[in-house]
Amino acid sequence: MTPAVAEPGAMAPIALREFHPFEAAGERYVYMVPSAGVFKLDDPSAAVIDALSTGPRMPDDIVGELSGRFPEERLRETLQELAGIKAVGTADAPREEVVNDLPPEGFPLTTMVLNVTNKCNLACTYCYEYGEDKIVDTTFGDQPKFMLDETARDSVEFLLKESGDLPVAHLTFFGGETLLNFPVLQDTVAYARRRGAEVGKRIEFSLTTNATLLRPDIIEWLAENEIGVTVSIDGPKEMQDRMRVFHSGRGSYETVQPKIKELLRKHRTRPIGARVTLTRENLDIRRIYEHLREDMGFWEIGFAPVTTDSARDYALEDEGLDDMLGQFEELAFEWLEAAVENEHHGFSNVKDTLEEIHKGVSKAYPCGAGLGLLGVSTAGEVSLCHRFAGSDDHGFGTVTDGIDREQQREFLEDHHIKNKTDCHTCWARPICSGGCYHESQVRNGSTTGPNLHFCTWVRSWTHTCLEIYGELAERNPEFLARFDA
């Protein structure tokens, strides 16, 4: 617990306030709301937490009834010690609102992701870009389908002016499939490089790709370069045939599994990751997770529900968001074992959340869209992210004009999570935050409403990733110093 810092009312009756309770290796915890801040809880500090969950007492009471079990100067430090972390406060208190935090002016921009194309060698029955969900007609649209060196450039120069004095800057290329237009990426990487040594700041370099076009020169350009290559591939061949098809409606699998291969065996410059998309159909977690690290080879595997509408076939609702969870808490369990014999293993969806619960990262936003990261469109349009690169409804300026403030500190205010009263109770806000603009924009019509179908959910893996967190610093505390950086 921390050191005594506050001291609740003595004449007037206490209460619990906003955390959640969780076990974990024997030991009691609390993850404070809105804080999300964890502490452990010694046992007079679990006494006198067991003597609230009835309703109010009066400090004194409390006192007089724990004063056989514990010393009652220890009982008095430990009210204040609750007191201080928010755990416990006056009965009458009002609930502590959610803050409209805004960020600063001028926040910089950490990472830009730039659509190189929005064309595709395979038509996805879920694509987000091309399906049913599309917010951007990038087929018939005014969209040019390859993003030009000399707007490339511009996108250079816009991520090095607002990243501000940040060190380091990351660009992220995507499409469409983004090696359709590799030679933009050859010319754009050398170009960002030079310029970054120019004004004293280090470029990393990342991209997405279906690993369909992948050549071995194409592999050697991506290992010399140190780009981090992310490949979007949904498990073994009849489940990667099911819907990641080329426009024929054959199957990718057979294309894309000896080029991964060879991508794997000579790109060792950065790990490579692998990309998931769940869907109703494709819903054998652990099937899919063995196949990619084991036979496969990736680094590390991360899955990602699809994001669509309620009423496509594909779409997962409460049976299989259900199902997900349960072998995500298998594969997160392991992922544990593993991390106690500070061994590897490559089920990054844990760690990512983790990494949040270590941080103490209490969100205001989902991600960050419209704040630290920008999508720009093949056109050079800012937008919210690369999902709606090109979509005038969600727009931020141009790479030439540079960011329009006014629209972005707009669109700041109105998605704030002080706007998203449904939100306002539940105790996962601050790793939620209300889930993805573009789920919500998809289901909802809009991005400014949580998905509320997703609660229960975010709220259990939030649980299970409390677990593991608690485990890991009773078991091997030392592994958790690899979230400080």
Contents of the next structure:
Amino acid sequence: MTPAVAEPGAMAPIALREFHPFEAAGERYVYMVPSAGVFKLDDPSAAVIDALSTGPRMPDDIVGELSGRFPEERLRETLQELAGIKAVGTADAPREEVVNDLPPEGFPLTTMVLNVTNKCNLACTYCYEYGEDKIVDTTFGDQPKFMLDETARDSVEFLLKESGDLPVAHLTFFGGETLLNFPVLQDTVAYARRRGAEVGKRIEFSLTTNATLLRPDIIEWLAENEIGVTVSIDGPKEMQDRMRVFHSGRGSYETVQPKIKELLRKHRTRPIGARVTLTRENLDIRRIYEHLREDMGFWEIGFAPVTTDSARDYALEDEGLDDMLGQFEELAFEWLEAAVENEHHGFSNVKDTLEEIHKGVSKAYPCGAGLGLLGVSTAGEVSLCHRFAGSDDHGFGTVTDGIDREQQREFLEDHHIKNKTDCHTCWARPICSGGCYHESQVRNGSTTGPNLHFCTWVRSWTHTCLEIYGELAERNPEFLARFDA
Amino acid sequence: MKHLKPINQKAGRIEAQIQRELAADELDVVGLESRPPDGPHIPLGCSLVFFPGWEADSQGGTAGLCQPVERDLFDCHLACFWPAHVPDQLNHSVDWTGKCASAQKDWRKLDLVFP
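In place of the form predicted alone, output the structure of the form predicted together with its partner chain.
In what comes next, the whole complex appears, and the chain from above leads the way.
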């Protein structure tokens, strides 16, 4: 029950509590922390917040101060409503503790990422699997190069079992270069379809590829089986060829370009996206976007900074991150103008964040890894996510033995936002929750800590996305329904 | 809400929750120490009463700690839904408290009951 803070004569001083204010389309909003509710303020509520921004006051003083501008009754109503959403509260009320609410036991698996091979026909300089920052010894380690049919089938059974009562489960193929193990892909999809039908569960498929091995028959198979495809690509020729090279050092653009065109022409059953790795040298986001969207014809393009030790010369550091942010903002506002006209724009980063804002997610964990998403190594070992596949330190059992629930519980206890004390004063924590485990492992040598090197970036980007969300809510609110569900 | 407009789904749920709380104010479960606007809250049954008050009394202080044991006994007898501690006064031991007009003075007069 909301305590009555605004009754005449109330003797407790009141103060602002935790939220992030933003403006959009000439209106004022608050993003509540940690509830992640977005509210639009009217004039009296904005005035109350402004008045309280200088420090705690008695409710009667606030009302007195603003009574020339608004009727007293409206001001008291406003105060009570702001208290209701916890934007204001009594000044001596303790900070709201971050609740240590672990997910329920036996949380179902929604997505399994299957590393069907750890071998790759490219030798991208920044590769986290083979490059300088690798976690698992993929060259001389004990993981098989290719997953066997049998392991893949066991993995399908694992997914069917661990997804519990969910009507739909997702199976993503990953590598290495996924298509190097095409025979196992074919077998696994056929097997999963048959077993899914038997137990009454729909399985959706997707894969990530570098596109070098696409052939007409593979493309046909992808289209027929409605397999979602993400292509790892860095942009036009000179950008792609800088890092995404064959083992000989030759660039891969000339090889992939015609194959991607063919893929986009023939595979129409699922939208096809591009996934770009940004580095210090590869940062002309606008040019990359236009090339991949307009010249190539990808439906969506997502960008991510390279995950690497800060010492590498291709690492994205402060200035590069600022540059990236500026370009992200430009594309994001372009996305907004398209959305206002109900048109599609392919910049997927903004869409993903807006969806989280729309739903009001408030995360205890940065992503589903270790919870609803797990990776499986070529040997059938279950891991935190595909980026940790085969790592002994980040294992969660095997596909034949099932999820090691005790290890999972321990992981969830250790990685809860409750333990990330650096995050407790940050307003962006409902969306960020400390960021990628793999990024943290590579930068800090451990998955437990937040990625403090991204804090400023994440807050700025989230602020921009809030502004875009507010604009859209004002100019084309119907569009937001696309994020429902 | 008149002054704040919920925009995202979560805000809608927060508003709905506030509305529910307002509507349910009179029926809400409250602690013994809460004082709703219409006066002190009188709970029914010992499961809601903080007796015998080992840590704090019903006012949240320590002045009323350690009620006499007979008070505890009678709370079970009169207000509690859980009949295990006291004789069944409805059927078998109708006159169990017949000689005990005031529990604090007369509790020794309570009879033993043999079923």
